[in-house]
Structures are given as C-alpha cells and as structure tokens.
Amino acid sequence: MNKMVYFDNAATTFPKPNKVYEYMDRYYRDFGVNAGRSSYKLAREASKLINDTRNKLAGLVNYDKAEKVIFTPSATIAMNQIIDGLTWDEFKTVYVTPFEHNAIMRPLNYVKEKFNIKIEIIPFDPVTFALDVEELNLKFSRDFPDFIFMSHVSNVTGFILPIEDIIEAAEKYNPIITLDCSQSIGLIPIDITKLDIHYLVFAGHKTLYGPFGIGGFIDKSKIKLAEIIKGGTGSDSLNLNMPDTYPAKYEAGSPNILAIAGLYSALDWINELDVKNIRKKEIELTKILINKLKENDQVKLYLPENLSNHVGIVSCNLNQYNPNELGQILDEDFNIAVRTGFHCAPLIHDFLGTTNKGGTLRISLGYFNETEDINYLVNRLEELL
C-alpha cells in the first residue's frame, strides 16, 4: 500500500472533511480580516462567522447560552484558563481520574507546588475499568472534593468514563466540575443541560474534525473566573480592565478567524452526517479491529470489560517489541502511522502496568478509516510476530 494508513486520530483527526479545506481556503481569501476591530463589511462578516460558530457549537451540546462558548487556541490553553482562573489555597482537595491528560495534570501540579493542594485519584479497577463507587464514596467522605477534573473519554484506552456516576457521588459536596471532552464531542451525543458540571472543554482538531488552532470551553457555571490572559478585545478600548461580559472577558487578542472558519465548516459536516452516524461507523470499525487483534495471543490489549463504554482508541503491546520500536517499523517499512509511548497521560501507565514497557502502541480510528486499513495493519503485525 503506497498511501499512508493513518491511525493517530486521537492526536488529531486526519484527513478532515473536504468541505473544511475548501471553506477555510475560500474564507481566508475573501474574508480573512480581523473581526470586531472595525465597522467595515468584511470585519462584520468575520464577527458574524465567530458568532455563528459559537451558536453551532452550543447547539451541538444543547446549550442555549452561546455567548458562554469561549474560544481559545487549544483545549490545553482552555484548561489553563480554567485552572488558573479558580481560587486556590492549601485546604483545597482536587479529584482526578487515572485517565487524565497532561493538559489537566501539569497545570494542577503547578497549583499543587504553589499552594500545597491535595490531589486524589478516583478509584477504578485496573482490569475491568469499573468505577469503585464504594471506595469513591469513602474517599469523598474523608476528603471532601472541592474540584473534580475528569476526561469524558480516555485518550489512551478509548474508555468512556462513567461521568454521571462520579457526578452523582459528588453531588452533596458541590464541587466545581470540569469535563474534558476533547476525545468525545462530535463523536458521542452530549446534552450539557443533563450534566451537573461547570465547564466543558473542547478541542477543535480532534473529534470535531476541525483544524489546529481552535479550542475552548463552555462555561455553565455562575463563577467568574479570573482573567489569565489580558489584552485587546476590539471593544471598550479606553478601559484598562478586561470587559466583564462574556465572551470578551476571556478572549483577549485577535481571534484565529481561519481556524474558526474551519471549525464552522466541520460543525456543518457533523450536523449533516449526524453524531450518531459518525459513532456508528466508528463502532463497526472498532469491533473489526479488536476482534482481529484478539485472534493473536501475542497481542496484549488494554480495554474496558464492557466494550459498549468504548470509542475507537485501542492501546496494545506485542510481546516481542517495545512500542516505540514497533511504531518505527510500522512507519518505515509499511507506511502506517500509529502513536507510541505514554500519550501525554502521566497516571494511566501505572494503572495499566505499562510504565516499564515504554507505554503502549495506540491505534486510534477516525471516520475516514476503512476496513481495508484495518486489514492492512493486522496483516503487517502478523508478519512481525
């Protein structure tokens, strides 16, 4: 196979829908000006695009406050804005899951070093991935949760976390809850009105099938985060304080109009195709991949026991190979792109027992993969065993 076979969709979905490429090119050529900085027609068009994109994203999660969709350059920056914008002291206790990305863990570690907060890990069974509700309730009763940060979907295992169960267990303590939906929004139906959370973080370039350079968070809280990034907003310019209104309060600097145009078009594509149909195709491909990999006893899979709680991210190891070595062979000899190593997830490898193995080889599927891609990968792995 001459073309690259791409299985690194958890890092970024690739390719994007054709309409995303086409719309970005056309929009930047015709309307690539600075939004909200002038009254001429093209600037108004750019501002309208941003507002329309907010409305589409809010609609995707059934939220009626589009002004509380905050755009940032990435999910990582969004998470930093939330964490650094909250109020901390040495008495605060934070709960995270074993599945968290460094977009959460590194900012929290910084806060821990600065304020000496306590960080607790929500207990899961390392074999089945089942949430230990009894142990969690005990932990909550001993150390009340002030904050919970959790992924909706693990970027290493594809496990869909039981977020509703964690939220329910925490209900009487009223913690501030942030949900990282970088690996789920656009793939799994989300109704934010049914989730008792405060912030939902998104990444435009992953399951939303948009470009790099656009992410953000949806603010469902009644909290006013401190502004971490300050600067021009194109409005109220004589005021040396940041505006006190959404979204300008958290959106200093010129917006990335090209990336927002890409996200706008990607959201159109998702709405046309429907989230359920995107998910259906990925489920079908994932079943094929897992069943084929299970046929070989030299392959160790890291999966939840209940595969209905799973998306198309499959981590594995082959007995004879270090994952980095195997990834290099797949790339150089067969033109197959997978991700290897620790995947920016610092806690999960002790949980899975893969720290001393060099992490895992991660195969992550996207809408544009086909069965023939899976067959090609599996056949090449069999050649190496």
Contents of the next structure:
2 protein chains.
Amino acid sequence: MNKMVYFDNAATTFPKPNKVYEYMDRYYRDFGVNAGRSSYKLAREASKLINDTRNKLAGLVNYDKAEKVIFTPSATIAMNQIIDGLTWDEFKTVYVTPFEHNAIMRPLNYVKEKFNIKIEIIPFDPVTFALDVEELNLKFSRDFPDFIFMSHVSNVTGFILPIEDIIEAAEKYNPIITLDCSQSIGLIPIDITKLDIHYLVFAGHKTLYGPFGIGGFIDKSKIKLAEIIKGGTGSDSLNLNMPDTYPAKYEAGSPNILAIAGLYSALDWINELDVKNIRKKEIELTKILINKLKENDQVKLYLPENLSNHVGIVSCNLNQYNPNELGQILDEDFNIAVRTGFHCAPLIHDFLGTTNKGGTLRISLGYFNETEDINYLVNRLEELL
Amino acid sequence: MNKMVYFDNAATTFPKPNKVYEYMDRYYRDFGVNAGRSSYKLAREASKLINDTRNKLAGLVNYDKAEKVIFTPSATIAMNQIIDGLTWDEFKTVYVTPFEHNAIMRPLNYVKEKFNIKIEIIPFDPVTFALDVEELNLKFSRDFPDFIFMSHVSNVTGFILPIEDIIEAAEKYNPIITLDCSQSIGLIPIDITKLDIHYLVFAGHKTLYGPFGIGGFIDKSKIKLAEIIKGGTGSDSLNLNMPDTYPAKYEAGSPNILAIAGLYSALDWINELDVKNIRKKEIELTKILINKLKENDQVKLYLPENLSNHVGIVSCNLNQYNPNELGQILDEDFNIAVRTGFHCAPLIHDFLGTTNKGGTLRISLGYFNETEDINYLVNRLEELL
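Can you swap the form predicted alone for the form predicted together with a further copy of the same chain?
And the full complex, kicking off with our chain again.
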C-alpha cells in the first residue's frame, strides 16, 4: 500500500520538522537532567533552555514579559488552570462562541454547575459565519459579560474568529478575556500588545510544530490566578505554600525538558521560515483543496463565506456517507488519515446542523502537505461519489 | 575537564537506557499522531501503544486491572488529582511521615487551610529511622486516621519505609491510603495485591528510567475520585461532562505518545534486566559508597540503622561545609553532579536536624553509575576534608 497521506494536523501536526526530532533526541541524550538554577552545570543548562524557550515564545507574540509565559503539560491543563484559578460566584455571565473546544466547555460546565453561572453564546450566522454585532451588543447590554472565552481559530472549520470585533464590543464591560490560540499561534501573526485580552493559551504540538507534553498560557492580566497544581518547585522547599512568583507558582513538578527542547527547536524553525511563509503555503494548499471540493455538488463544505478568515482546516460531508464510515474507507482503502466525528467541539454541530450527521469529515493541512497529497485525496473522494 | 559524573538520579535517572532514546525517536518520527481508537491506522497504533504500556505497568506491580492505570503528565499531577479528587471535610485527620515530598505536602497544606483538617506525623526515631509502633498505635487511637499519605522510599535519605507495618497498624481504622512510589517502582519489587492501599503513585522519569512527561497513579480503591482536569477525551464529545469511565475520566487532552513510548521501552528494559538485578547492582554500589564515607568521621551520614531498608540515595554533610557550597565545588572543580539543599522535602530537615545546615548534600545513584564514579567522588571529598 502507498505511504500514508496525513490530513489530521489539527489534532497534532505531523510530521514535525526534522530538526525538532533531531534536537530533542540529542538534547535529551546530552542534557536530560532535572533543571535547577543553583545546581550543577547540566541542570543550569536545562534552566537556561527553559528560559530561552520562554523568551522565544514571548517574542513570537511580541510580548516583553517572558516570566509571564507559563508552561503546563498541555493547553488543556493551561485552560483548566485559568478557569479554576479565577474567582467565581453566582450571577456571573460567561460568553463563549459556538466554536469552542471541550478544553474550555467541560471546565466551564463544571463551574456552571458549581456556581450557577450563566453561559451565553456569542451570535454568529451559521451560513456565512459572520459575527452578528448588533445582536451581540444587545446580548451584552442585557447580560453584561464578566468573562469571555474564545478560540482564535475553530478546530472544526478553520474559521479565524473576528476576535478584535468581539473585544471591541466587550470593551466597555471590561470582561476577563481568554483567547485559545491552540490552532493559530505560529500560523497566524499575533501581536499580544494590540489585543486587549488577559490570557492567551497555546499548545506546543499543533501549529507550533513542537511535541506533545508542552503547552501553557501567557498571562497579560493584573490578576493573580490561584494555582491548581501544587508541589515541588525546587525552591523555598520548607514553605508549605507555593511560591508567589511567576512562573514558579504555576509550574509545580519537574519541568519536561525533553518537550521544551522540542518546542525550542520548533520555534527556531518557525522563526527561520517566518510565520507569513508558513501561512502562505497553507493558503495555497487550502485553496486547491477547497476549489476541487467545490466542483462537486455532493460535497457539503462548512466554511466561512469570506475565505480570507480561514486556515487549512476543511470540514465537509459527502451526501450519502456518514463521516465515520467515509473516514474508515479513506483509511482502509487508500491510507488517507483524516479525523471524523465531533472533534471535541460540543456546540458547533448544532450551529452547523451536523449533529444528526455524526459530525463532519475533517481534512486538516500542515506545512508538510503537498499539492499531490491533495490531488490524491480529492481524486479518491470523487471515485466514491 | 573530565566527563561529568552524575549523582542526581533521585531527581531524574540519567542517562536513560539507550533503547529508550532510540525507541522514542523512532516512534515519534513514525507514529507521532494523536491517538484514537476509531480513527486511522496510525492513531489506532498509538492507542495500542498506550494500552500496552498500561498493561506492562500493571504487570510490574502484579495488578490485573490495566484500565485502572491512570496516566498523568507527572507524579505531581497524579498526587494533586488524588488529593483534590477526594472528599474532604472538617475533623478529618491525615497522617503523613516525616519523609514526604512537597508533591504531597503542598496540596495537603492547601486542603488543611481550606477544610481545617488535621495533619499528624507518623513517629519515627530520628537516629535509627525505626518506626515507633507503640507511639503510632497511641496516636491512631487518639486521632483516628482518615487518610494516610506516605512515600515508599524517601527522596532525601533513600530509606525504604516500613509501609507494611504502618498499613497493619492502620488496618482497623480503614483509612484511605496513598503510596508514593516515585523513588521505588522499578527498583523495589511491589506486589499491589499484597498491599492494602488505595492509590499507588508513580513517576515515569525516575526509577522507571522513562522520560519526563509521564506519571500517574494506579487506582485500587472502590472510590470514584472527582476529576480535576476536564477537557477533550476524543469520545462522547457532545457531552459537557467528562466520561465516567476509567481511565478516560482522568485523562483529558491529547495523550503524550512520545513520553508513553519512552515509558514503554523503559518497562521493556526493566523486564529484560529484572527488577531484582537492578536493585542488586544498586545495593553493591551503595555499599561501596557508604563504607568509604563511613571511614571519615567528618562525614555525617543520614541513613537508617538497618541498611537493608535503603536504596542508593545517600544524604550527608561534611563538617566544615555548607552543602550548597560543597555542591558548587564538586561541580566547578571536579564536574561531579550532586543535588544540595532541601530537596523539596519540607518535614525531614527538622527530623534530621539539617534545617540550619542548609539541608544536605545528596548523592543519588542509578543503574548506569559504576564503581569508578564512586571512587572518584569519594577521593575528591577526602581531598576537601
């Protein structure tokens, strides 16, 4: 059978740049110790790598406070840290978009049940994906937003959300805003100084092209979140409370120097290539994919009307197929890897009307896809129709 | 300068077996996707690896319920999951030993402040490290133990705790018992069926010789812990609650297949070598180290009287030196890596009388140390005295 063609980059980018694999392996063999500032040389080297990686990541979003780059083992844990670290009480209103992932919705639902908060949905047009600013202003005026949690890019549709418009509409209510950049950082230029947000969440293993095991958040707020994970920090050991300093307060336990080395190298790769060029290649590939799929009227695409607000994630359904069944055929007969179903996004299927269809077939591109991969996929889909 | 001699294996074992590095690199290059049971071949392969690793780990402690092996990104997170997942209220009494790590003490201290629980210390003789059973029975009868958290092996002194005696003394009170095996699993044979405990916590990167990024706990209880991290599980996506099944309930977010591959390979290595032989080599090396250090009366050793209850972690102080200063000399002048200070263990320094000394100098051995490393260290220490 032919080599696998991989279209599940929204779950995790694969492969990684070769230098990421090489650097991780070499670094872990040569420097794989437990970091510590006041210890021996190798432990200091490991600490330096962690700080250098913080600096690189802060630089990527134009932030000058590297100590406010908090590393967690995943974006999911980062989101839990933010949500559980905030102060909740009754009568608070949280706004989310229909595009949110369960990494937001499940921790929020827990808060909802515990504190009886209200969760409101920011209104979008289900056909064009346009933000309904008028309706949003009305909703905000009826139920003031205390918190907003929103994705920068939808993991199901690739839609780039109009985050600036939402931030602007919310401005006078001064809500605490968390932006989930799991599907955007490294692919879409972000200048955090120009966004009036409090927290930016990132995943290392998606659009940053790093490995599993590293994610986190950038804290731009003046709030001190309660820490949710407590433990050793290699500092102030006789104190039974966590240190109150950034980033130590939120980083209990041994740092994952293997994953951080991978992220370091991935950030190098992104900087060398430049975010703009990664995005440019992806736009070109996505255009080819969409144009070919559009030729066939049995393919239902779930895309924003304005394709300049879109990355290389294309959800679709084919008339007579259940997406899971179709994904199985693509895998078994053609060695094509796509993801099918609900994609951990609980609200969007009502929005798109895909709940009863079993979700969508999601084709998600990465930098290492080529035009021939897309031709291969589209030709196989045409054979099936 | 000569090659570094590494004696910080209690922080993380280093190096790892060569096959662990090789397998991780190869696996991540070839199979580094997001696991998923009903997806494409590679995602199913990744799921299979995760299940195989659960099976191997369960097998290592003679447990037949692999689904109760819960993976978390670290032992610290596992311990937080257990402590925060239990039900607390006032008047509860928790027993710990003087040997506990901040991965236990800091989350417990938070519970103490929030719920006004009582934390009691299990009595040990500070010279011989013998458990004072009589005093323990008295304490238990005055303040019934509701919970016990204890290390299997002390990360500062290498002392193997008399866990069976503590479990026996507690039996009639039926407390919930958590055993921290971060410094023992893979090194000391454990048969979980013979231990009347509820939770066994493990770290992948210490005595298991795996990488950072993977730890967890084995759940032997009949209690359903509340989950502390919520998020996507790749299943039941439209449900805003976490699935109620093991292990999914406690494993939100993308599994770290890179770290799990490393742990898988490390478990293979342990099984091939056999736990008994790893222990045997360590005992031999430790004996040489202790005997040489004992020759010099300016070296104060912090060891149990009965050395059959001891692994290759040796804490000491040298008369005229502060441990941090001594560690620095060993590093800078001789390229010897030891750890100095309090080692994230907040209670033991009062117990040992090392609080005002700035803690201890800790020499911790691993399978890849050799006799010549120990001779080199001991000779340098003698030069300094």
